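Shown here is one chain on its own, the form predicted alone, set out as C-alpha cells.
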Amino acid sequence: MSDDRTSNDSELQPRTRALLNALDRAWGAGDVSALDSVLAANFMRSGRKHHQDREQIKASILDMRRAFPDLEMTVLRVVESADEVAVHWNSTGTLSDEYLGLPATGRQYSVTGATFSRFEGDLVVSETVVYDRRGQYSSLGVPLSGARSDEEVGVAPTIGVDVLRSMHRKVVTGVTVVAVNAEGEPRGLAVNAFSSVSFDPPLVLVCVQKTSSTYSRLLSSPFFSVNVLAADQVAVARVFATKQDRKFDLVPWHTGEYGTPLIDGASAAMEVELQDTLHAQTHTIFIGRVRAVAIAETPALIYTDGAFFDGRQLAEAVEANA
C-alpha cells in the first residue's frame, strides 16, 4: 500500500498508524493476520448491501489479491476524529484470475472509496465503506448498476415474455455480426442491439447476453469489430444466430487494420476499440470508440417482424390523410 496522504505519520494517533500498517501489510502483502492486532473480536464491516465481520473481511482480502494480484491500495488522505478516523484510498490491480463469476480478462481496473472506522480504545469495532459503483470496476460486468430487482421493490412483474418480444419485433434494426479475435480464433454472434453513442468522439455501442460464448472473449479483447451484414447475407445471418461452434469457418472473411474479423461481403464494417462496458443484469454493454471504417454500395439486410427485408426496397411511407 503506497502513501499519498496529506498528514505525516507523527501527527497521526499511534492507534491510526498501527491500523494503516496492517491495512499495509493485508492488502499489500496478503497477510491478513496483521489485522488481528487492530481489528476488534466483535468488528464488523458495513458496506451498501453486505456486512463482514472479521474472518470475512479477511477471507475478502484473500480472494481479491488471488484475482488480482497485483493489487496495490494507495493512501490519499486521512482524517481522524476523537473515535473515528477515515481513510480515503484508492485500489488497481490486474484481472489474472477469475472474479465474482467473471473470466480473468488481463486487464487493468481502479476503485477510489473511503473507509470510516470507529475505534473503541485502540481497536476497531465498526467499518463503513463506501466507494466508485459506477467506476471502473463497472467494467468487470460486476452488478454496480444499483438497480434492484422486482422482488427488493415488492413490485410483481406483469408483462409477459411473449408481449415483449411482439412488441420489439416492431421494431425495425439493422442485422449486425460482432466478432473478436480470440487468441487467433475468430468468434462472433448476431447482435441487433447496436448504436451510435455520438460522432464525436466516434462511439458506438453493442448490447450481448452473458451467456454467449463469445461474451468473455469480447470482456477481455482490446478491440472488436461491428459487421452490418449485407441484403444478399440471410445465410450468413442464421450462422451468427446459432450457438455452433466455429461460424467463420461457414462464412468468408479476412482480418482488419486491428486484428479483428470482417465478414467478406458485408455492408459495412468497423473495428472498435473498447472503452468501456455496463452491467444490465443478463447483459452488459460494450462501449467502444470507432477505429476504423469500411462501407460498400450494397444494401444493408434489415429486420423486423420476424422476417428479413432488402434495406434499399423498402416502399416508402404515405402519410395518411388527415
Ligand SMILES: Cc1cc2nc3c(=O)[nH]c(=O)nc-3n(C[C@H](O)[C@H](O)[C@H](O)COP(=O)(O)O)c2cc1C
Given for the second form:
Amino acid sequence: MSDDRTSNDSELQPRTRALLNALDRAWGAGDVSALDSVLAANFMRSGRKHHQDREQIKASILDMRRAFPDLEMTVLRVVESADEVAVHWNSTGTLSDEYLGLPATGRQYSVTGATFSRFEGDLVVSETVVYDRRGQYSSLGVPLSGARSDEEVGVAPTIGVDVLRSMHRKVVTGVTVVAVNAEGEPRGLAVNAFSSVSFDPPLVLVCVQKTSSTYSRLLSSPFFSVNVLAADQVAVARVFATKQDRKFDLVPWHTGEYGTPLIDGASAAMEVELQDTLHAQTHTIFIGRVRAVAIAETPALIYTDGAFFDGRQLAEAVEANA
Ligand SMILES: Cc1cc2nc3c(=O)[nH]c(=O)nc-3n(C[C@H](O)[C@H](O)[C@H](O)COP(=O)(O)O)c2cc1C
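Same protein, the form predicted together with the ligand this time rather than the form predicted alone?
What follows is the whole complex; the chain from before opens it.
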C-alpha cells in the first residue's frame, strides 16, 4: 500500500504512537490501565476461538504476567493505513507459575505474531491477532495442537471403549519405563506407547496420560529416560504400572550421563532430551532427541492381549505354503 508507514519512519501518527506506548506499558510493565486511553469502551478483540473485550484483555495480560513475570514484548515493525495499524511483534518469557493448567516448568517461550487494530478516531475499536501457535509456544506444553473435540468437528458417535480396547489388545509391543529425575527424586511409569520417530535426527516419542503423577515432572524435566524392560522384568513392569510413591525404592537403578534414572538389567535404555510436546486431549505426546543409548543382550519383555510374554520364547512366523 502506498500510504504504508513503518516503525522506522518517525512520522507515525500520534494515535499509533499512543497505542504502542500503551501496549508497552501494559505488556512490559503490567500497567494495563494504560490501555483505557487507547482502546474504545466497546473495543473487541477477535481471536481464533474467543472474543475479548477491553476488561478481558486487561485480565489476560495480568494473568500472563503472573505466569511469565519476565514477559517482554518487542515491536518488530509497524505498518499504518488509513484506519488500521498492523503491529508485528515478538513476545518472550519464562513459565514461572501455573498457567493454563501447566506447572511452572521454567521453560522459555518465544512467539511472533501480528496485531491488526482498527481505529475510529483516535481509539482502537477492534483488533485481530495472529501468531505462531505451533512455534516454541507449544514446547511449553501449552495445549495448542488443534486436536478438536468430536462436537467441533461433527464426527460420528464415539466408537465404544470396549471395541477400541479389543482392537488395541491385538497390538504387540515392548514395555518401557519412562522416567525422570524430578529435582533429585526419580519418578516413572510403565509406557508401551513408545515409538521411534526418525534415525537422523534420532527422535523418539512417548505418549503419557495427563492424569499420571509423572506427567508434570516429564513436562518440566529437560531429559527423560526410556528403559526397555527385559523378559525377566515383569515385576518391574507391575511396579511402574502402579501409582505408588517411591517406585524406584523397589528396583535397582543408577543415574545416567544426562541425570535420568536408568533401571538396571533393562534390555535397552536411552536418555532423551525433550524437544516438543503435542497435546491430544487426555494425553500428551512427548517428542525427544536421543542423547545416549545402552543395549544389553537380554531379550525384551513383550506385551499383548493384556498380558506379558517372554521375548526369549518367540517362535518365528512361518509362511504358509500357497
Ligand atoms: C503394559 C502397560 C503399558 C502402559 N502404557 C502406558 C502408556 O503408554 N501411557 C500411559 O500414560 N500410561 C500407560 N500405562 C499406565 C501407567 O503405567 C499407569 O497408569 C501408572 O500407574 C501411572 O503411574 P503414575 O501416575 O505414578 O505416573 C501402561 C501400563 C501398563 C501395564
